[in-house]
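Heads up, the chain below is alone and in the form predicted alone; it's given as structure tokens.
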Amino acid sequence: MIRASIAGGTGYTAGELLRILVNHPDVTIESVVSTTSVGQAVSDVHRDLLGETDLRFTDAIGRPDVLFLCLGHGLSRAFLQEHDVPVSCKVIDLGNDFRNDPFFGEREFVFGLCELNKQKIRTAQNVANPGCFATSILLALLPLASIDVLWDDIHVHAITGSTGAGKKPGETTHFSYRDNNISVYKPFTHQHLEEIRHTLASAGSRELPSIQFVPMRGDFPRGIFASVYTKWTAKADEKEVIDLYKQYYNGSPFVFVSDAPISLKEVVNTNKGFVHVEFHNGYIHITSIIDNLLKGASGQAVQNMNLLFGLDETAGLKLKGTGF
């Protein structure tokens, strides 16, 4: 059995990890670390886990085989500095500390988008889990980047659920603000842009055009719907492009190309990503959907863990969707 520890155990991503790992056939949970809730029952914070686990929060990581870092952005490096984590322990960081700067002492982090770096992840020691917006947008664009047909500005409008802002309450996460409301935030400056640009550039061989990204807050708890378009000047027709997408994701157990238009609820509560491609007035338009807490965070982290330890990639991740 793989011994897993979770640092930052009271947040949304840690809660999702716990829900997956308590039922994972190959994992036992070594510890759930929290500096604010030591000694408290995990099920007192993650109430749906009542009856599922008797774990209590601790301030020690124990002796895990894999450590999941579910900390605030910028805190993972400090945690590794302050705690004695053996180099032999695999680390999966769900923050942004290592996505663009992968080195930390003896550790090197591989960017953990499984559909791009599966073979690298299999032989890695540490993984930088991609951001949720980055995952959805990259799934929409990677097949095109792989054949160097991204020539013109890329336009992205993507909307995320309230859980994307984390558990700590704020003015724009309050129910009275979110309910029946949509708003733009961090237009053209979102922190996931750097990893999106870097990853797309590494997937192809030509210079990447500008990416104009407008993120939006939605009035729903979970999920990301990304609408992506760019001018289409390549000679390939619609069928050839759709076939390209299907071939690109043929080896993925979780990403599927839909012939019909997609809607967000189709992937909520799953580790799936759905992509749909259409052409309109000289533009290619790709829609891409994921659950921000699963394929966009904790589900992908477990998928990475499965690859790191040579397990079936889908282990623990055959989750029931929400149809209505």
Second form
Number of protein chains: 4
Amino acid sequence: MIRASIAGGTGYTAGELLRILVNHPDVTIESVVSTTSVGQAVSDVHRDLLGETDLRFTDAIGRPDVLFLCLGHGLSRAFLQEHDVPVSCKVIDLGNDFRNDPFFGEREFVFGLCELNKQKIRTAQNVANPGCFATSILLALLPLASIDVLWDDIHVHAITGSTGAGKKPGETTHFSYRDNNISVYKPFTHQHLEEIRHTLASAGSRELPSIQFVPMRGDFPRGIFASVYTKWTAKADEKEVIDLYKQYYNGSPFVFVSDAPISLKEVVNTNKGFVHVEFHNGYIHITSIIDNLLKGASGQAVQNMNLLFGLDETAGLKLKGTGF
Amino acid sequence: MIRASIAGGTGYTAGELLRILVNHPDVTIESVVSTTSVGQAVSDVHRDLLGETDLRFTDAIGRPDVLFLCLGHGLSRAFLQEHDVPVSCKVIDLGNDFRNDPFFGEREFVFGLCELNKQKIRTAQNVANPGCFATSILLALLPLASIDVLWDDIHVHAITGSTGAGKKPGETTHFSYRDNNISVYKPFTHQHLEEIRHTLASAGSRELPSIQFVPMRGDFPRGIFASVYTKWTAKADEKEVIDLYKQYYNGSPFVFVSDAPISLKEVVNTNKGFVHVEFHNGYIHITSIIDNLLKGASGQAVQNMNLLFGLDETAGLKLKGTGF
Amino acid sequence: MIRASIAGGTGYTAGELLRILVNHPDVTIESVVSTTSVGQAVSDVHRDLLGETDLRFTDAIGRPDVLFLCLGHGLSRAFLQEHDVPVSCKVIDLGNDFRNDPFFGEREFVFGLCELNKQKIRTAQNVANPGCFATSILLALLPLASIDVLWDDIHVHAITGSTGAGKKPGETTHFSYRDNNISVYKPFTHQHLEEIRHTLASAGSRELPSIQFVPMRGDFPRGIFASVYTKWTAKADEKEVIDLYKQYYNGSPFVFVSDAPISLKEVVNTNKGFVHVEFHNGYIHITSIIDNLLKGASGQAVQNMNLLFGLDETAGLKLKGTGF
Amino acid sequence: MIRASIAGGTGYTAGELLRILVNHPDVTIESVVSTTSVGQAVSDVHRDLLGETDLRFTDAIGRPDVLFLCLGHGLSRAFLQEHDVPVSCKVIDLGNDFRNDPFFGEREFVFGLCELNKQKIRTAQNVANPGCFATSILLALLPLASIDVLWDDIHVHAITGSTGAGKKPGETTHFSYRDNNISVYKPFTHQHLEEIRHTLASAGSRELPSIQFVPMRGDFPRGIFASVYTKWTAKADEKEVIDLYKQYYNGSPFVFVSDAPISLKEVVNTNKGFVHVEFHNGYIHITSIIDNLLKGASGQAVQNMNLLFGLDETAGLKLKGTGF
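Alternate state requested, the form predicted together with a further copy of the same chain (shown: the form predicted alone):
Whole complex next, starting from this chain.
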């Protein structure tokens, strides 16, 4: 059994990790670290875990085989500096600390987008888990990057659930504000843009066009719906491109190309990603959906763990979707 | 024109008051008092008022004819002590300070349930505006209290919108928690019970039965749906009781008896209350709906103001409901 | 008093018209026509109108001064052919029959976007009320069209509430499907595109660029949030363009330019439109919000009626927003 | 491997069964029967199953070891009459046909509330799966019935998600109606009352009091929140009763007694039931939550299948909850 520890144990992504790991056939949870809740039962904070775990929060990571960092963005480096994490312990960072800058002492972090870097991850020691927006947008674009046809401006609107903003309550996550409301934030300047550009380049896009990205706050808790389009001047027609997408994701157990238009709830509470491709008026339009907390965070983190330890990529991740 | 000032100007009930008063034909807003936002534009906080008012928050009440207190519960007495409010200025308190204890110096507060105390309010100087739960439950029971047939235990479940919990964000008003969620709070012990009992007695119930009241948190921002029943051992049959209800509310411009079952959104964003009566198995079952921020707070406060100043009771309150 | 009749009286837009007209100071409702509900009380269908009207549905339009057509798209011409509508009766069509093809016998329909055609409407006899998506997108673009700087492709994502799909229940308006769900429909091919292009041209854009428009289904009942951008190569800077917008809408009582980012609920249940402008990376990004049933349908229809009859443009339309 | 067939394959409960069974370690799906969709891919109807099954709907049940009937209420008897189901094939009926009348030819149906009838189910051939409301209310009351202290009227309000109303769209499941709305239906007369009374009697209540039950329509898709109370005149105090509940559910892998107040989403998308007990003013108040489609339908059906076939009761049912 793999011993897993989780740092930042009271947050949303830690909760999701726990929901997955309590049923993972190859994992035992070594410790759930929290600076604020030491001694408290984990199920007092993640209330739905009542009956599934008797764990309590601790301040020590114990002796894990793998450490998941579920801290706020920018806090992972500090955590590794302040804690004595054995070199033999693999690290999976759910923050953004190592996505664009993969080195920390002797540790090197591989960018953990499984659909692109599966082989690299299998032999890696540390993984920088991708951002949720980045994952949804990259799944829409990877096949095009792979044949280097991203020649023109890329236009993206993506709408995210409230859990993406974390557990700490605030004005834009207040129910009275958020319910039945829509807004835009960080238009054209979202921090995931850098991660998206890097990754498209490493996937095969030699001369990257500019990306216009408008993130939106949706009035739902889970999921990201990305709508992506760009001018299409390459030769392949719609059917050929859809075939390309299906071929590209052929080996992926979680990403599927839908022939029919998609709606967000088709992937909520699963580790799956669905993409759908249409051609219109000289444009290729790709819609892409993931659960921001699963394929966009904790689910992909476990998928990365499975790869790091040579397990079946889907172990513990055959999750029942909600459907409704 | 009546000059109206509002204390506690940044909160939800103040916002609703402003939304009503900016279009009230007989009112001019004298000042909007806030300790935290002096100098800021009112429409920077109540963003939807952009284009409807150029007012700014102040720390002085000015010289109003009427002062609305939209402070937290228990803070109204302190405000009156700390501010020099001329005796000639009428006061309408939206908090709970004067509902059960109506005296403050020379001021006496009439309980402002317009459907019960209309005549008293017309000649009053100060009004204690009823609580939102109390209003919804009392509208369901007043006609029965008036003929003194409340003989057996009264059973109440009432579900409220998130705005009832105020503007300050917290765990149970976090969108990620509240969306699609239901919970119970303060069962059997809600602070409005006292107010409800007092009022039923003053409405004609001589020997009050006990009231079991389970308040619920609903996953919507506005409205209260109350479901109320008690054993029926009086002589009148269903039709006669429905007629009693219609007669009782005949003079009320805002409360209506629906022959068909009701659903919450029928009154949202209006000052109306709907009640519906059915007999089943020896029980009388009354459902009652209001908008917690309007008939349950700011709308009723303006209705009280209209009565205090001898205006048409409906002035400024013919509000378009949302329907959806 | 203006006598108003409504055809298609049981639908959503007719309900909204009724909610407005029952409180309009200058209007009396002559008849509410429905082929399916003759004789039934209007408040049996539009349940929230209980206590506000005793009207019943009829099959005859009576002798109105103005007739609102709230029929399905494409049914207005048939209605006018089948009914004897006196030439003296003004007609306001909420469908799309006359937006791109303004003639019917001797009647000519003016495109009723009040912010563009106010003077024309004042002297017109018939109005083709704009579509909801068209209104939201045009309000974002009119000021730019007026100075003829729409030179490059225009990119639009706009997300709409479920009431836009009408009253008839279906798969994509089923609550179990729609709640917390997001989807795209008719990408790049929405029928309002033609109306948008015509109008931008008539507003001053001489060589129109292509418009990429992705409509989205939102999980809320009311409102449209449009996010619009295009490359900015004209000389004016951000501040100058914002000033242009403010100047352009200076005479409009319902459209306001917000200095702060906007969120949909700021205009829900009002006839207002808010726009917000930002410059980023060589792009101008405009967000625009309206209530699809009000400024996007019945509210604008009443605004047009006010103009047709020489009333104050805002008569009956100073609506209290929901805020929450 | 157990071969399972599903009749009524396009509905909500069939979809949930499929979501569970595609990952069940001991089951292979023999056929998914639908009269309306023969030949169509299952994942065309249950869209989220894309990538998880290549099954197509058929009109023949094949040769299953177990047949799940997911038909409308009252249609199960007809199905069994019209189809040749071998006597050796076990039948689990998710409808209400056999709950109060357990015989069909030689088949006898055991009432499948696992927490009450586990031993009977283990040796049974056929199971009548309990109703969703009945399950939630019975889980709140079984421990009290077991010691025969249900002496006084039982008061129940329970609020259910829209999926309880099935897939066919209608007025009260229209998103524009249901969103942010609350209503009551079938107060005091719901068809589950009979099932609840039978079961409490068989659990040990000798003289059953009357049950007042007000079902409510909630504005969420999944889950039932039941609030149940009755006068408490027995000797045991709050702590002793909570201990009784914990002891009663000690052997149940899915039902847990929460020391803290509960909220609905703690069990959504799981087969779990949570109950919470408080004493107030001479009343015992129990809140109870389940997912109406899982513990209230398809999850419990699989739990019953596990028992019928001697499998681990939790096989295939360790589901990740949504939490949010």
